[in-house]
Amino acid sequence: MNSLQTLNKRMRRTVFNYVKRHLSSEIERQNEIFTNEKSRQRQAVGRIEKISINYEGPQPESNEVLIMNKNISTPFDCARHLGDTVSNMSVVALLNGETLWHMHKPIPDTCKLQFLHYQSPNPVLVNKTFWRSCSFLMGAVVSQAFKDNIKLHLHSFPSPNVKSGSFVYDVQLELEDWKPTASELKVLSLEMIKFCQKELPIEHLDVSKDVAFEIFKENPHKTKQIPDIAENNDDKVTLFRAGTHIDISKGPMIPNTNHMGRITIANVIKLNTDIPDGHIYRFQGVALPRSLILNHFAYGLLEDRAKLLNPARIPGSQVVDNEDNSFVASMTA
């Protein structure tokens, strides 16, 4: 038996779904709601008003005033006016020197605009944005990785904490005591790499509670989280979409999956929780932005650390968990 046949035989023994399917009716339903709501909000803008965006570049001579469209133009649109270098490097926008802003989120009024990137003098905000995006994208891959007969619900992911050593997504799986093999973790990592290589823009959309409930009505964890999120977010729920994957997060995210470089899903650990109707597994990973290079030995140390149980709060039935456990946290904290 050749090596390819051996690999295929091993893959058939795993819990993963390696046959690429057409979109499920549930995913199609969610995306139809998201797309229609995004179109409705765009049409509701009505008469186009102009606003002045005062771009503050890394050097005073690069400063520029851009005339853009209120509630339509995004920081990414502004970056494209400034050239490919700016648009390709920018990770997240900073409005008026204090508010982090997703690159694809419409700008509501005249403001000062800066762009943060991976080589920024103070990379904390960029690192958090990247780490949060890693959790979001891992959720996208995990939600589609398992066979149809295995019940799965994405639960939540904690606020990004680079110092913890891994990005995380807690997932409810109808598996009694799954301990993934090294080959299964490798396959999950490769699936996440392939997903990111599609160069998908990560869209942003604020929706009402009713719309959020309709999108996530099949996920008992998300529906439980929505009221608390909306209560602390001006009665809105913030959604992000990459490809066909939609999830809840306060954001911001990286603007495109092509920002992702090396990726490893390092471990999956079953958690001890009292959540009924399934078992909660903590998926943990480590990644680097595409623009950052690290030697094999140093990256291996990061992978080893990411295998250890992430110390983030373990979800329970008595607490409504969502990212950061609160939408009140400051974007720039």
The other form holds:
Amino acid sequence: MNSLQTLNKRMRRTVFNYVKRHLSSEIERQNEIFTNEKSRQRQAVGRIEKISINYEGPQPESNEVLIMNKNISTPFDCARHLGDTVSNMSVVALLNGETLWHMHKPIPDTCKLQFLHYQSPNPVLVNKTFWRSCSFLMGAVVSQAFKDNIKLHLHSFPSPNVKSGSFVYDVQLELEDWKPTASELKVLSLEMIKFCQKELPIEHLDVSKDVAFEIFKENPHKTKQIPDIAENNDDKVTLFRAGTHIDISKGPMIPNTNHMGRITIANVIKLNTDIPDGHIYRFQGVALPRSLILNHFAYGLLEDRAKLLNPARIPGSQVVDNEDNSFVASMTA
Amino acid sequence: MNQAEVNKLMSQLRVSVKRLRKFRNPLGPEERLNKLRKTVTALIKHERIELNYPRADESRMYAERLISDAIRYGDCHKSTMEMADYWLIEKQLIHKLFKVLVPRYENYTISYTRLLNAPRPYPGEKHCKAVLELRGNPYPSLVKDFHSDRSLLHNVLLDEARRAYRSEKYKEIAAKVTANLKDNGDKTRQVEANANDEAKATLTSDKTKKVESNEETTT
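Alternative state: the form predicted together with its partner chain, after the form predicted alone:
And the full complex, kicking off with our chain again.
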């Protein structure tokens, strides 16, 4: 029994991969496809046309008209014309007062442009965007944190719900009944903090179903989800990339990982699912943007709450999970 | 052991009093006080001023002392009035001190002024800048208010955490109450049963007594 315990301990100690020197060939392959597709879409724009964008600032004096490039310029480019404060602070763009638009997604036509940030009045949508990005970034960290001998497939994350107290990513892990220790959770949190300190931009790309299948051909769960996602989104799959990590999400996301402030991965809980040959674990965490300052005690309360199992829907083999459609950009060109 | 702490019995300023600075002055120490008088007057007049940090820090202590004396002794106290007359160059501000600021600060438990670091203009002078203001002034706040807007992310999270905690507590209380009710029910049943037994016992004892008395009478 003793020897078993020590073995178990030793196994646990080696669960994480602290320094990943080489990217796996799989990640390289995915990134190559992503980069090629991105440059192909950029070249497909052809002759550059100009569009005028009416920026609506917080005060009427700060309104501007910007002449930008159609299908090339992004809201982030517009924000950079307006100064560092605007470009660093903006979380997500609002086109024509109704469509949320990722900051690094090219604008297709003349429109009115507003920028939202964490302290803008009624920031419900911004909070949701932040929460979704947290799930996405946690997926990026989790997929790189474990050693190569532990097989791992990202499954999905439910629609972001700030009121549940934690953001969630469901992951298939080849570990029987793993209960993370406090130090292991601390390591995971630190990995996420380090990842976010790299100040990586979060890129956006709409791809066809085939390209998405090609990118996620090694992931059995994502390949199952892709047809349904594409059906609800004009046969397109929206991808996001932070660093080398690529994932499917409706978006929008935060423009850069440097928006993240306090981050804690609070708990990992094994779920009871009927998904064949897989142990699905629910990774839960809580985070705050850099610009919102909270004292340690209050943040501790949030951390304690994030340790409880998140009530979001548990993935099963029957239901194909995908995020809610509320954020599908339905911009008429 | 049980003696009162002497320093609690004395009036004390609510800002930390540091060693006073020697402002370099060709006109001597009196001119130093004249400079501070100008600043204190400006503070009482405008309620928010921006200036170099050392002078703000220094004049803050004098302003605090002036206001606390005005609250403590009122406007019929001779030496307080003299001090107000000395520190406030513009004499109409003496009225403001006693009629506006004293009512405002009467029930304060914190300092009456607030000192904030201000950004240093670059390129420009190397001196640190500060903003000195009276609390409760009518201007918009200089520091961000993270508390009152409950739709901010951390406030949403905190409110939900509070709600979850409360619902848990209510559940606990409800569980306790039901447990108590059960216990009480059992106890009352027991008590009733005991009472019945006692009543029966007394009845029987009475009967026996009666029987005995009857026997006595017969004999």
